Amino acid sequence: MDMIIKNGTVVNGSATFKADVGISGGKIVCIADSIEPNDCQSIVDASGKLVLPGAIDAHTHLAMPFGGTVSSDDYFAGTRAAACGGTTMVFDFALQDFGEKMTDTVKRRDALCAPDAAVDYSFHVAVKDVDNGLLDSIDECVEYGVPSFKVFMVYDFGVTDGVFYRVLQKAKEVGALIGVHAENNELVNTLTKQYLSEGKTSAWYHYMSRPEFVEGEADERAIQWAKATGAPLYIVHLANKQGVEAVTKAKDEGYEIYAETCPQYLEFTSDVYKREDGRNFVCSPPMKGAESQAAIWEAIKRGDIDTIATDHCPFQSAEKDWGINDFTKIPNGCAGIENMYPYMLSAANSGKITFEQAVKLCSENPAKIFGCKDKGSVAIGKDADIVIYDPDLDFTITNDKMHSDCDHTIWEGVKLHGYPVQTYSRGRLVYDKGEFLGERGWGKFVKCSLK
């Protein structure tokens, strides 16, 4: 046996128990009350600590071209930060080019960027073009190991309603899962034009141009189309009460609808856009009001939110400053890949949710939903993606402690009770007490299957 983690408390999505965990060849091979360390190369004493499955961040934008620049974290910086926050697998979005087959999109992205990854990774394909037979290339992509796709209802690369509907029909046919960024593009454009014409250009008007109903209406529309086609639907970064209510209703009616939210919506409200540094918080959808925030927390507690992910897409301060006098020039996106798991575990440590719920939201559910069969729990046969968590360690987030390439964090000054002290990726120690110990290129492409 290569390693034994002894004396810890294992937490999975549905069970917590004291056990030793044995690891060999990057896999979990034994879980028992006590494992004898005969001929074991390494013993890790986890007394007083929790032994958790590594988190899976199912929503990141690494080296993402947007707003006239590229997000500040490439695959190495982003996955380095992930490892240091207890995240051992990420999903990135591969944006299809016009005229490009979906599988070629994945291969292009994998060849250009992913060899730098420090933890395991996979992709969702962001769909732009389904004409001239390209819709049928979804079939090939599913077989290749990327069965999840995303459509944007906003931005200049977003799809029309008709294309969205056709993608849902295809997903139902071939067993794919469609994610959606749901906001009403026409309303966003109309409100943006109105505020600019009135000279209202501060970061606050980013929120005002994308208020609750702009997202909520689009959530309802997307769910209605999914119901009509019988296709499963995954709503990304859900941030509003109206959308939460629509998800709950659809689930109660028996439809296969999944909802993801992000830690920034749980910690911050739209008031951040009134701050002097409000432009740093600009992302889409924006943080919403306190009523929406409360609705999201309640949905998490009752199980109507399935996953937590980050939408990690940070930009440097100087780039955010492009919009100091015009909110439309602020690149949209914030850092969060290193903060997600510690934040949700701290919420569990404070009693807001349970540790099992935190693990389910951040690891088990994304593994199940996206078909990562070797991930998501501390169980025999699974990859040894393991986090050792100290529930007594207090931690204040400051940018100088983070491992991103971004020069600021919206999480500056947030205090957490409990923090990861070690992260193992397939049995290899990649983070230890504040220090990244992994390497560029360690991460492997994970082929997923929903079958």
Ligand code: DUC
Given for the second form:
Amino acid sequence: MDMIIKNGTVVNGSATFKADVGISGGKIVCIADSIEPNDCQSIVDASGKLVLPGAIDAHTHLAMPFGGTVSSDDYFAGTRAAACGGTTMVFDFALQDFGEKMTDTVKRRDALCAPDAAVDYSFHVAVKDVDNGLLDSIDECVEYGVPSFKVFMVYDFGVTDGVFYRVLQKAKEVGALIGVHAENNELVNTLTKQYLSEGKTSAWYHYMSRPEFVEGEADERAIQWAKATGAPLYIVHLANKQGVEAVTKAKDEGYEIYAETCPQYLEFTSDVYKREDGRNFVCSPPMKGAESQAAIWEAIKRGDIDTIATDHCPFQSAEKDWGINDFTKIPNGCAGIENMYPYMLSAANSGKITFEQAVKLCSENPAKIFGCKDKGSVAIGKDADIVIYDPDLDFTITNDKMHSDCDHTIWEGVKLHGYPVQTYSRGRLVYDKGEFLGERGWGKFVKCSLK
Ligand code: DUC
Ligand code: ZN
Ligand code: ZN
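Show the form predicted in complex with the named molecule, please, because up to now only the form predicted on its own has appeared in this conversation.
What follows is the whole complex; the chain from before opens it.
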């Protein structure tokens, strides 16, 4: 055996037990009350620690051309930060070009990612063009190992209602999963124009132009079409109460509707846009009011939110400053890839949710929903993507301790109870007590399957 993690408490999505974990060739090969060291190469003492599956961040935007610039974390910096926060796999978005087959989109993006990624990765294809036979290229992409797609209802790469509907029909036919960024584009544009014409240009009006109902209506519409087509639907970054209620209702009716939320919606409310540095918090959808935040936490507790992901999309302060006098010029997005697992585990350590719930939301469920068969739990045969977590190590987030290529973080000063001390990616130590020990190019493309 290459390594034994001894005396720790294993936490999976539905079980917690004391055990030793044996690793060989990057895989978990043995789990037992006690594993004899014999000729084992290395022993890790996890007494007093939790042994967790690495998190899977199902929603990142690395090196993404957006808002007049490119998000500041490339594939190396983003996956380095992921590793240092206990995330051992990321899903990035491969944005289709017009006229491009979906598999070509994935290959184009993978060529950029493969030399740089420090942890494993896969993609969702962000669909723009389904004409001239391109809708049918979804079949080949599913076979290639990317069975998940996303449509945006906003931005210049957003799709029409008709395209969204056709993508859902296709997904139903071939067993793909469609994610959706749900906000009502028309309302966003109308409200934005109104506020600008009234000279209301501060970051607060980013929120005011995308308030609760702008997202809630779009969630309801998206769910309506999923019901009509019979296709499963994954709502990304759900941040409002009306949408939560629509998801709960659809689930109760038996529809296959999944919901993801992000830590920023759990920690911050729209009040942040009144702050001096409010523009740093500008992302879409924006943080919402306290009522929405409470509704999301309640949905997490009762199991109606399926996953936590980050929507990681950092921009430098100078780029955020483009919007000091005009909120529409602020590149949308914030850093979070290094904070997700520690934040959710801290919520568990403080009694808000259980550790099993945190693991389910951040690892087990994304692995199941997106078809990563080798990930998502500490179990024999799975990849040895493992986090050693110290529940007694308190941690205050400051940007100088983060591992992104960004000069600020919205998480500055947030206090966490407990913190990861080590991260292993397929058995290789990539993070140790504050230090990144991984390497560029270690991360592998993970083929996913929903069959
Ligand atoms: N929202 C953001 O804030 N950034 C990237 C894309 C998105 O949908
Ligand atoms: Zn989005
Ligand atoms: Zn996003």
